[in-house]
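Take a look at this single chain in structure tokens; it is the form predicted alone.
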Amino acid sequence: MMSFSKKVDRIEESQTIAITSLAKKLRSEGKNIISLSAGEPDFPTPENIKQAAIKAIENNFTKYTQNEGIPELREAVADKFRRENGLKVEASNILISSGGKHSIFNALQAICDPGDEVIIPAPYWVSFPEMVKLADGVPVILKTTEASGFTFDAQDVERLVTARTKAIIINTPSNPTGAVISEESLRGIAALARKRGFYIISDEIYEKIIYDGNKHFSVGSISEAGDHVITASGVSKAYSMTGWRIGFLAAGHEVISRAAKIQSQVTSNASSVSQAAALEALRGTQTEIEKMRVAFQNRRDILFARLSGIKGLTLSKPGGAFYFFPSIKGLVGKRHGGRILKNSADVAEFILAEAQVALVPGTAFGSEDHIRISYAYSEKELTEAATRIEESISRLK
């Protein structure tokens, strides 16, 4: 019998993608599904960015580019990191890739050997542990709690550091919790990374979607951290460019050269047209970005008011990104008809079947006691979804 890769058998399919696909399938079958499962802004890509892509096509900018990205975009990204994030980088420290996920994948492939341990705070983005496994590394899960606001500090991290620790992945603001890690905590973790000799992979894809007067702090701006920090970001979330697939990595030359070598053998350069669009995103007007951020904050507040009144759900206001991560402990053990809800998957399936609202069970993010609800959707959809969820939960016994 023909065999298959054991590495692939050890990883899980992305549940966020699977549930979003299921919601689309149910819609195609005529069901009135509201999907709050995807982390995808519903706003159109800003007009100036679209026009830059159209111009690139009209100018036949459709061929291969440099593997690391076009020089103009690498310089624009370096300038953005220097100006907005306080990183001391040049264009040579930048790698343009096919999305933020691809950037982190390249970084892990560049630094990990078989058996290396990578600390991942939980709840985590679904792909972090699987990307570590694909790099032959070992995910080491750092559990956080609602009581701490799903945050952590250097002492929490140090308890998990061993001789095999290669890196920690930090995502702030966080998917799925919306938690924002404080500057004080990040400084402590940076000092620990330098002391114990491991990398910090800082996923900052939601850096511009932050609320209540909070300011994003980049751990890579800490001069003492030096080349211990690898910073990943992109244009998907802040610029509503998820399908354009442009991410970027900032790191020391040794990491970037190795990540670029991997990319050269896997995808080569990111899309030429998308790079032209990303250049306009970074260099052009930023007015639409702030409008979208304000809209997300308004949506957060509207949905929080509605969800807070649903018995069985407990939640707090996220400081960034566009997700709620409510506890469903109050629903476990309840029944509808002959069915007893035992876990987050049961709750998500119940809400999909009874309310026709698609959510993601917390098990996908390393927590059985929660569900993830995205509010990257219109106020009308969010209000209707909240009504449906409340009515379905009220029928539980």
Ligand code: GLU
The other form holds:
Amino acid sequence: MMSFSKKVDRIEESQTIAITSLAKKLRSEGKNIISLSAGEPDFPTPENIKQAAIKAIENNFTKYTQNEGIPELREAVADKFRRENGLKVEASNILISSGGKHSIFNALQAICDPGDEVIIPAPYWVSFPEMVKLADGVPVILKTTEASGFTFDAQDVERLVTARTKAIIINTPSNPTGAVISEESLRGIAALARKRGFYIISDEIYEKIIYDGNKHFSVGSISEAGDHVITASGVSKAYSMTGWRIGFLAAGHEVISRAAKIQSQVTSNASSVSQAAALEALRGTQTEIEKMRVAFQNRRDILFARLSGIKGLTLSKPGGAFYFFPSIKGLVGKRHGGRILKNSADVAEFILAEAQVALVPGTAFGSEDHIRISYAYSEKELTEAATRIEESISRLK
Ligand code: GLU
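Given the form predicted alone above, I would also like to look at the protein as it appears in the form predicted together with the named molecule.
Whole complex next, starting from this chain.
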């Protein structure tokens, strides 16, 4: 019989990808859309990194590489994790994959058995629950609220731990809330992971995009946590290299060898040219990173000032990443023409139709009451988008 897998029918399409594609399509049809949907820095990839890739192509560095990644890059990543994050890792603890998503996917596939529970603090990044389901695991959602700044601690986690708990996925700074989980909370969760025997998958892709003098803390640096922590990061956000698709995992040998085995059957090595570029990103000058971070902080402040003046939206200033996650509760029940706005999907649809600004509804991240606005865009676009959003909301009855 011609049929499809139950697994694929149980998962949702990525809303961040779907809305970004829709915005691109509408633009190609001539609509004046401002897309604040994708979490993608608008800066060009720094020149030294592009030149390293060009050189790699000219030198015919265009063949398969070692499945786990080229030794120089694994060493550079290990070195970065030791120096910047305090991890005790060698090159053999590193797996290079095709983007941060791929790294997390490999990690989940390596540790989950059918029915294993994976705790996911909500609001969560759109792909976490679906990746857990793809690994035959069961997502267990830990709800967090605005009142706590969307943070959580060991006690909150402990309430959800069962004999089937295999892991928790922590993303700090967080996409979509921008929340930064404190060192104290991470220490508590690490102690709990050790006591109850589960993994912490620590997604640190926004580690360099952190504001107001906050310092990123890696849970993997806690020596007692040992092999319980699987750290994921990559070059996409910090170096504006989203399209190059390079992510990395740092973990104990048991996890890395299994994740590498999976990768060997699915994609093999990440792109050779992109690995050469990532090597330059990590080893070359780091000046562009700080420039971009400062630009994101300015954009955050500019957009915060504008959005907090809009009646119906409630928001706080994020401590990291490049997203606002305003509550739209104040807009629910308002009318436009014959339609009543009932939830975040309605609000996002309304703003796309009326303001021609693409945003992602909070439902994609596990919240009906919010929308996600990415500010990884130019000041001009952000200011224009804020004006349009404000105007369209002011027309609601
Ligand atoms: N992580 C980014 C976002 O949340 C890129 C899109 C994706 O991979 O989901 O917008």
